[in-house]
Structures are given as C-alpha cells and as structure tokens.
Amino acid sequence: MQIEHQPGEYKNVACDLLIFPVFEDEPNGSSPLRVLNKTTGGLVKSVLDSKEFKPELHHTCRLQNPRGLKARSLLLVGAGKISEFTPARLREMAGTGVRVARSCAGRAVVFLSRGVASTALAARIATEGALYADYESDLYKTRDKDEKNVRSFRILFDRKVSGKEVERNIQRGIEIGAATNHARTLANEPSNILTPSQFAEQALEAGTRAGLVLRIMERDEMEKLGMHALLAVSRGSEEPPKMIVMRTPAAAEKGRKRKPIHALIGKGVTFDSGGISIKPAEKMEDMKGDMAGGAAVLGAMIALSRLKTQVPIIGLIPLVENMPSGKATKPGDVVRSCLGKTIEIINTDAEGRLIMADALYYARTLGAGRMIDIATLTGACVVALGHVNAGMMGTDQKTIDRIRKNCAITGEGLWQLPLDDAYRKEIRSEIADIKNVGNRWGGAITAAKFLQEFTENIPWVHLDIAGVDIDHDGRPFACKGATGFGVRTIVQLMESL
C-alpha cells in the first residue's frame, strides 16, 4: 500500500473512497459537516436525519457517486463522541475506512478535520491504522483467499500543513505499522513451521536488515551459564532451545557514554502443550501463539532501530517448545536457575515464568538498568481482565504510569494489578527456594511475584498479555487472528524517554 499526504480540497480529489469521520455529539452543527452537506446537495443531512446512519463508533455508511465530489463513493465513519476522541480512536477510524476500501481494492483518502489531533501525530496514527486494517491472517489459504488490498491511502487535512513534517510522520507510522504486522504474522504461524530455530533464523535476518546487532545463544552456552529453569522446559521437545540477544546500535556502540540500558524480554514458547501437566484439547491450537510476547519484542526492536532511536536497548527472547515425552520435566522436579535460586516445579504448564526467570537474570548480567517483560503468562489474567486489557505489574511505578498514560495513543489497554509482598507466601516451597505456582487465587499476581524474584533491585515492569494477543472475532478495523499487542506500547514508551 502506498501511503502519502494529499494536499488540496477533498471535493477535488479523485479516488475510489473518501473517508469522512462524523462525530456523535455534533452530527449537524460542525463546520466540516456543513460544508460536506452543502457540497453534496444536502445528501449527508438527509442520511443523518433519516437515522439510516448513526455516527456511533465504527458505524459506517457508504454513499455511491455523491454529488459535488470527484470521489466514486463517500464513506461516513462514526467516530463516537468528540469529547472522548483520542489518537487511538483515530487509528481505529482510519482502519475501519480501509477495511471498507478493500472491497473496491482501490484508492482511499481520509479527511482529517481541525481538532482531530495534531498534524504530526494524526499522520502517524492514521498510517498505522491503515496498515493494521490492510493485513489478513490467511497465510496458508490456497483458495477463497482475500486478495483485495488497498492500492493507495492518502491523508488530507482541512488546513495548511508542513508537507515534510507530515511525510516524516507517515514514514514513522509505516515503520511502526509494519513492525506490528510482522509480530502478527509470527504469532499466526503454525508451530510446525515457526519452531524455536526458525524463529531465531527469521529474527537474525530481519533484525540485521533493520540495523540491530544480534546473536543466537545455543543450548551449550545456556548450560554453561546455568540456565536450568529454561532448559527444563525444553527437555520434552525434539526442538533445541534458543535465546535471541538483540541490541540497538546505541546499546552496541563501544565506548558509548554510560546510560541506563533498557531491557525488553519477551516470552517465546513456540508451542505450549502444557508438558506433562498437559492442557485440555479444546483451543490448544491457540498455543502456537504462546510466543506473542517474543514477537512483540522483536517487532518493537526492529521498529526502534529503523526509527534510529538513541536509547540503548537490549532485547531478549528465550525460545522453547513445551512438550510431553520420556525426557520431559515432571511435576515435583527441582531445578536451579541461572541466578542460583532453586525452583520446585509444581505444574509444567507454568513454563513461561521459568524461561523468563533465566532471561530476566541474564539481562541484568548484560547491564540492564531497567527491565520490561511481556508474556502470554497466565489464564488467570484473562479471568481478571477478559479480552479488553492486559495486566501490568512491577516495581517501576514511574514507567507503569507512563505506559498507562500512553494507552490513549497506542490503543493497547493495560491495567495495573497489585504486587503486595503478601502474595509471595503462595509460592514458598517446602524443599526449594520457591515453587513455580501457588494456589488458584490471584494467579496472575503470584506469577508476577515469581518473576520478581529474578529482578531483585532492578526497576521492572511486567505485562501479562494473555487474553489480548489473539482476536477470535475480528473488529471493524482488523481481521481475526494475532493482534501484535505490545509493539506500539513498547515503541511509544521508548520514544518518550
């Protein structure tokens, strides 16, 4: 899809679809609508008065061959209440328009009126929304495949703007949108294709091309470092474990001025059967996406490198497959982590926290001064927050507050859960330092308390994205499948530092 700024007046723009946002709380009185209504000879007012179209969020009304416009069709898109409008809603509105534009597989133009958002931010956000909407998850279909992509998407403002500034921010949106879609593709891949080795190989290729400095840690090195918590998860699989270690140029630069290194750690379980504590068969196919946290970290690192961030960042993705076999770790086994703490494994289906434990400690040895981990960690988080928000916990309240504030821009919902010390008693073990699960209550929090054991005094934030990594229903602005949740959150955070 070609994305660019379109100067001029919308009535003179020849395109297949003109996307026009309409707000719920000022459907008739706003200046842009009055002008559009006059241009179309009263068509817009008649549609609104007839209640044929209600400008509620994501509602649409397509009008063919509108009078007074060079556009072949006009799409009115409900933008909700203007008092509640955020950049995140702008992304959804632009995406909703592009999903409709796919049906004509042509040229779409979105009109953004004064007050929708600042010019620069609006250009970036609308671009992200367009790319997100133009993505399909039908990777391996050989028939009934939706080949209708939008050829071009142009952004038109109702005021004079700096073309260079708009184009610069469109390019930023392209990088972030492409990285998000890359993470979606990885999480949509079946596990027989995206093994730990294949994930590592793809990351090495894509990351190097983006300017990252990467290396892949193999089993022998993990054993020398004492990463027995991670290795315990991989024991039941024929697939060897891997660890992707990435650095932005600012983090890899020799002789650089000492700045705190920010570490991003993403869970990379390419398939989670539960191991010996095997999962129920229903919906087990979704466990190919148990590496969505790792995909988000890779996508974010690629975007940040392409955006030439000056923040020194390292990214770690521990990669394993959790399978049952005669070699698999068993409930009741005890392993020693890279940090030296011993772990009693009560449930082999609580495997994500084991691989993250060794990765968190290893990030500290690389000089991490602040850590953020992202993982599809617990079903308990889905019980607590459903499929709307991801869980957020940690010891770095300043970063938590910043991430939460950014939700209005990223459109990725996050809600902070408590992390009181009283929860730690649930993971005390009788025979080891800790155990990998507590009782059924507060499971998302006790899982985070487990991870906290390996962060110690380093400021740390944990994002539990179970429940928001996959969209089973699809939305007006997106197809079904992996969401790429976390890429925008991480990029927005790192760029705001």
Ligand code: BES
Contents of the next structure:
Amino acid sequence: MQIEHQPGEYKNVACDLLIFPVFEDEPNGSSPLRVLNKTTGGLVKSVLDSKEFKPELHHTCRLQNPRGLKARSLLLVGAGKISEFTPARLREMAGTGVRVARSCAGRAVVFLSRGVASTALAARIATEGALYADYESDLYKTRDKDEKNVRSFRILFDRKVSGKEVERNIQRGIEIGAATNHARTLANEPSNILTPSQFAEQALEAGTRAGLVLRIMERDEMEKLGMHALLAVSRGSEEPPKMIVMRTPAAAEKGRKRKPIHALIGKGVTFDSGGISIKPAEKMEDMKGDMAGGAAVLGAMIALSRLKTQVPIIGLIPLVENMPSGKATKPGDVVRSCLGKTIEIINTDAEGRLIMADALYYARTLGAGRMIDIATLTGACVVALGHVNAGMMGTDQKTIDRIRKNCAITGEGLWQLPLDDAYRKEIRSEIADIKNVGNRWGGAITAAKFLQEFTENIPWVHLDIAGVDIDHDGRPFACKGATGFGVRTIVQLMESL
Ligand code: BES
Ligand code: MN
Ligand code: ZN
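Moving from the form predicted on its own to the form predicted in complex with this ligand:
Every component of the complex follows; first up is the chain already shown.
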C-alpha cells in the first residue's frame, strides 16, 4: 500500500473511496459535514435523516457515485462524540475505512478535518491505522482470498499544512505500523514453522537489517550461566532453546556515557502445551501465540532502531517450546535459577515466569537500569480484565503512570493491578526458596510477585498481555488473530524519554 499526503480539496480528488468521519454531536454551524452535504446536493442529510446510518463509533455507510465529488464512492464513518475523540479513535476510524476499501482494492483518501491530534500526530496515527487494517492473517490460504490489499491510501487535511512534515510523520507511522504487523505475523505463525530456532534466525536477519546489534545465546551458554529455570521448561522439547540478545546502537556503543540502559524482556514460548501439567485440548492451538510478548519486543526494537532512537535499549527474548516427554520437568522438581534462588516447580504450565526469571536476572547482569517485561503470562489476568485491557504491575510507578497516559494515543488498553507484599506468601515453598504457583486467587498478581523476586530492586514494569494478544472476533478496523499488542505502547514510551 502506497501511503501519501494528498494536497488540495477533497471534492476534486479522483479516488475509489473517500473516507469521511462523521461525529455524533456534529455542530450544525459550518461543520465539515454541512459543507459535504452542500457539495453532494443534500446526500448526507438524506442519509442521516433516513436513520440508515448512525454516526456511532465504527458504523459505516457507503454511497456510490456521490454527486459533486470526483470520488467513485463516499464512505461515512461514525467517529463517536467530538469531545471523546482521541488519537486512538482516529487510528480506528482510518482503519475502518481501509477495511472497506479492501473490497475494491482501490485508492482510498481519508479526510481529516480537526480533532484532538496535531497535523503531525494525525498523519502518523492514520498511517498506523491504515497499515493495521490492510493486514490479513490468512498466511497459509492458497485460495478463496477475495479481499485485496488497498493500492493507495492518501491523507487529506482541510487546512494548509506542511507537506514535508506530513510526509515525515507518515514515514514514522509506516515504521510503527509495519513493526506491529511484523509482530502479528510472528504470533500468527504456527509452532511447527516458528520454532525457537526459526524465531531467532528471523530476528537476527530482520534486526540486523534494521540496524540493531544482535546475538543468539545457545543452550551451552545458558548452562554455563546456570539458567536452569529456563532450561527446565525447554527440557521436554526436541527444539533447542534460544535467547535473542539485541541492542540499539546507543546501547551497543563502547565507552558510552553512563545513561541508564533500558531493558525490554519478552516471553517467547513458541508453543505452550503446559508440559507434564498438560493443558486441556480446547483452545490449546492459541498457545502458538505464547511468544506474543517476544514478538512485541522484537517489533518495537526494530521500529525504534529504524526511527533512529538515541535511547540505549537492550532487548531480550528467551525462546523455548513447553512440551511433555520422558525428559520433561515434572511437578515437584526443584531447579536453581541463574540468580541463585531455588524454585520448586509445582505446575509445569506456569512456565512463562520460569523463563522470564532467568531473562530478567540476565538483563541486570548486562547493566539494565530499568526493565519492562511483556508476557502472555496468566489466564488469571484474562479473568480479571477480559480482552479489553492488559494487566500492568511493577515497582516503577512513574513509568506505569506514563504508559497508562499514553493509552489514549496508542489505543492499547492497560490497567494497573496491585502488587502488595502480602501476596508474596502465596509462592513460599517448603522445600525451596520459592515455588512457581500460588493458589487460584489473584493469579496474575502472584505471577508478577514471582517475577519481582528476580528484578533485584531495579525499577521494573510487568505487562501481562494474555487476553489482548489475540482477537478472536475481529474488529471493523482489523482482522481476527494476533494483535501485535505492545509494539505501540513500547515505542511510544521509549520515544517519550
Ligand atoms: N501461556 C499461559 C497463559 C495464557 C492463558 C495466555 C490464556 C493466553 C491465554 C501460561 O503459561 C499459563 O499456562 N498460565 C497458567 C498458570 C497457572 C498454571 C498458575 C494459567 O494461567 O492457567
Ligand atoms: Mn503455561
Ligand atoms: Zn505460557
């Protein structure tokens, strides 16, 4: 899809689809909608009067051969209330238009009048929405693909704007949108294709191309470092474990100034069968996406590198497959983590926290001064927050507040859960320093308490994205499947530093 700035007036623009946002509380004065109504000879008013179209969020109405316009069709897109409009809604509105445009595979133009976003931000956000919407998760379909990618998407403002500034921000949107789709593709890949080795190999290639400095840690080095929590998860699988270690140029520089290094750690379980504590068959196929946190870290690192970030960031993705076998870890087994703490593995299905424990500690040995981890960690988080918000916990309240504030821009919902020390007693073990599960209550929090044991008091934020990593229903602006959740949150946060 070609994405560009479209100068001029919309009525003179030849295209297949003109996407026009309509607000619920459109003022009757000289609003853009009134102008459009006049241009089209009363078409808009007649549609609104007929009640066939209500400008509720994401509702659409497509009008063929509209009078007074050069566009082949006009798409009215409900944008909700003006007072509630956010960049996140702008992204979804643009995406909703693009999904409709896919049916004609044509040239789409979106008209942006005013709103909460500056010109620069609006251009970037609309671009992200367009790319997100033009993505399809039918990776392995060889037939029955009736929808096609949109040929071009142009952004048209109702005011005089700097074309250069708009183009620059479109470019930013392209990087972020492409990285998000990259993360979605990885999470949608079946586990027979995307093994830990494959993930590592692909990351090495894509990351290097984006300007990151990467290396892959192999099993023998993990053994030397004593990462037995991670290795315990990998034991049951024929697939060797890997750990991606990557740095932005600013973090790779030798003798760089002592700015604190930020570490991003993403869970990379390429398939989670549960291991000996095996999962029920129903929906087990979703566990091919148990590396969505790792995919988000890779996507964000690539985007940040391509956006020429000056922030020193280390990205770590521990990669394993969690399988039962004669060699697999068994409930009751005790292992020693690389930090030195011993762990009683009560449930082999609580594997994410085991691999993340060793990765968190390793981040610290690399000099991390702040850490953010992202993981499809607990079903309990889905019980608590459903599919709307991810869970957020940690010891770095300033960063938590900032991430929460950014939600209106990123469109990725996050909600903080508590992390009182009183939850710690749930993971006390009789035989070892700690055990890997608590009782059934507050499971998202006890999982985070487990991780906290390995952060060594470094300011840390934990994002539990189980529940938001996959969209089972599809949205007007997105297909079903992996969401790429976390890429935009991480990029927005790092760019604001
Ligand atoms: N990967 C799962 C969590 C998950 C569940 C992600 C649903 C996405 C959707 C994780 O490894 C897991 O199995 N967690 C267990 C922990 C339990 C054994 C303490 C869970 O939540 O059931
Ligand atoms: Mn599990
Ligand atoms: Zn898991």
